[in-house]
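Starting off, we have a lone chain in the form predicted alone, written out as structure tokens.
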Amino acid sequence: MISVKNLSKSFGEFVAVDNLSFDIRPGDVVGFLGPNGAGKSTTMKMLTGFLNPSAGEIRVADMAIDQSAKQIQEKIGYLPEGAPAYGDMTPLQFLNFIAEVRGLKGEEKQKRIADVVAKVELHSVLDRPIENLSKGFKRRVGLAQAIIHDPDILIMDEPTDGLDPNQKHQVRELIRHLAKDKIVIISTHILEEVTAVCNRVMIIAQGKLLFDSTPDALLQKSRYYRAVSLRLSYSADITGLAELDGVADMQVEQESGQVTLFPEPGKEILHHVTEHVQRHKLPVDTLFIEQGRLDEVFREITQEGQR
């Protein structure tokens, strides 16, 4: 559905996007990650036709965006960074306006407006000026306009920015539901969003693609993947833990007292750890297997890319 080949964008001497190539198919929920200034928003603006590339090709549904921009934009729902809208309009007026721009009329228009208002829960603010709404409600208005025409492709720049935890959960559930028959691309700096809603992760830094795989594959790059962590209720002799079969290293966090045991490549160490704990009657309060730490992997990948 989306094919990007050797995509680049420069602003004067500054290269914002540097030779990106990737394909995205229906059912993909892509988390587009990168530090500030990595080129995420610039790439999204090129995918939606708002910016022209300096070099490379974008094809959507087998149409080239430089030749068929309007037909492609009809298939796309776009939530830009900051969710810009006409502040003096109410959400209802704004959604009516966007629906008409999208070519919806009569009963179909009213049905689609009612549907998106219910999905993003805008009933309580429908008749208030958008400029008076909270950041979270402005975000929800932006999301509503992006999905009002039931697009094949949904591109969202920081979709949960400014939302409280309950609203974030609701938007993520909506994204999961929408992703069943759409392409969804999410630019985010919230790492937990990747594991919450995405089945694919792309990381860019300084405009270059550094990682493209599943969230699980990203977690597996973490030093903490399948490590065993435990906390003791009081101080005890833990020196024997580091000597267990399959344990490559041990780390003790001074503030929390948490002990983390790192396995050798391909080794499972949980059963050795639990046997040692029981045999030596260590006062363990909690013991768990680490799933990997995304923040650590993200730093390693992006800092290495910058070097």
Contents of the next structure:
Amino acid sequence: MISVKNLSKSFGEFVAVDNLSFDIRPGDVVGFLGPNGAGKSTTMKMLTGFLNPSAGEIRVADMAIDQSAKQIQEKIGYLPEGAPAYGDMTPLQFLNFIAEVRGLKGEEKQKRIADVVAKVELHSVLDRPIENLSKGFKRRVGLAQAIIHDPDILIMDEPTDGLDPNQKHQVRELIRHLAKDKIVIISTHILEEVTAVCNRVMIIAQGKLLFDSTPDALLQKSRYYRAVSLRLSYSADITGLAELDGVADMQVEQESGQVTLFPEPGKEILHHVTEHVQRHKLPVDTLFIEQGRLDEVFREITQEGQR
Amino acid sequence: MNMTSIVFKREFSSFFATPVAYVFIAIFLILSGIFSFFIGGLFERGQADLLPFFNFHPWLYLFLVPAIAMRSWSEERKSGTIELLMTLPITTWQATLGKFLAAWLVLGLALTLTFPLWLTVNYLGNPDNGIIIAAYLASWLMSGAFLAISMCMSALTKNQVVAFILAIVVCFLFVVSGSNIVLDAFQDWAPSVLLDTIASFSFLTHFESMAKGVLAANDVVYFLLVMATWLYAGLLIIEQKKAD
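Structure of the form predicted in complex with the partner chain, please, following the form predicted alone?
Below is the entire complex, every chain and molecule, led by the chain shown above.
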């Protein structure tokens, strides 16, 4: 359980985090979304006890971070931005070091190391200095050290940055398979990642919390949420579509010829559309329901905040 | 295991994973040989002691200790590993102490490896080995003071070269503060209390008597105090600067 109240952080004149308040419960997989410089990393640095807040309170597992930082840090696994690691060490030495700091000993330590090495697939590079590894491997070493002690709270700053699509998939699977009673916080620029792994989204821009709900609720804010798109194999009269019950607007893309019908809020329009298509024998190639477009919602929310 | 010893282990093996420790020890041995034989005249003096060898240690440490300590915090801050270190359940004090002890042991190792000199004087004559051991301990103690200052300077900046130069400057002040060059500058106007205080800060004065085999409590305490003070200063600085 993480409880944040009126958290602020400023660097001189610059306010990086502005009066944030939120609670995170076990089982929450939270995605921090926001433009660059929005205050995501700063918030994470304060949650992990690296930075001291300028104002406000952070409590983790009923302990205040300014009083019990070390006890709190024992419960947290943290992947800092850029996955820093000691370059002169090999991944094996590095994981041994972290495991010892995490209080693991003997057989249990070996078992945990073997376990995380398998989870993030590091076998092939275990004995190469970290500084010689590719970006993807470095990131995975960082992930491995964060989860080695099976923490209750996992905080990861851009865990998939610099990974190829396969590795991204792997990391998402890893997050998804963590026990259900843990707290996971990730920050990302990648919008799909949020719908893929998170059950809660927080959008932060200019240090302020602008949105805090489920990924589904975020999608629902999109104009495209449950809109119906269709393509015709040759041009036909489609004017009738715009007049259908529940259709708020129709948009035709010039290049592809794709027609999108936007529903009025809360209305289902699919059956009206299919009926209309059948009745007028429209030459429909493809027809699908839009899921909502995150990039558009993201832009709307974060730029609204700027005004 | 205790956190300090875990950090110590990591730091110590990191010295040997990189060429730092090897280069340091090799240079230390070569330079101390050159100084004692060619400049100090170990043979020509015709005395079975190691005084010419120990007399040059403050000047050797002046350049070599900042070199071995300059990366201690600078590199952590530059590479970002400081964020990892400080968010592990390790206190800043444990990290500082672990880093210090690791580097100090490397210095001790370099010092120990000068034992052929000791064998030589024993072969050639009958030196007072008690004095020599006391001088070795004194030299190691003094190197710790150099190290604590240099680590504090390394906490000040992300740039290792800047850390190196700052460390040399501050160490130099501590070395020469008892010498006539400095004292003459204060002689005419400063009260004698101030003069004595400045002179008492000098590494040279405290080391000289110890190198002759007199391990006086006040000299030992002086070096221990210098170490503690500068390590603490380094700790405060790194707490302040870690996130910059």
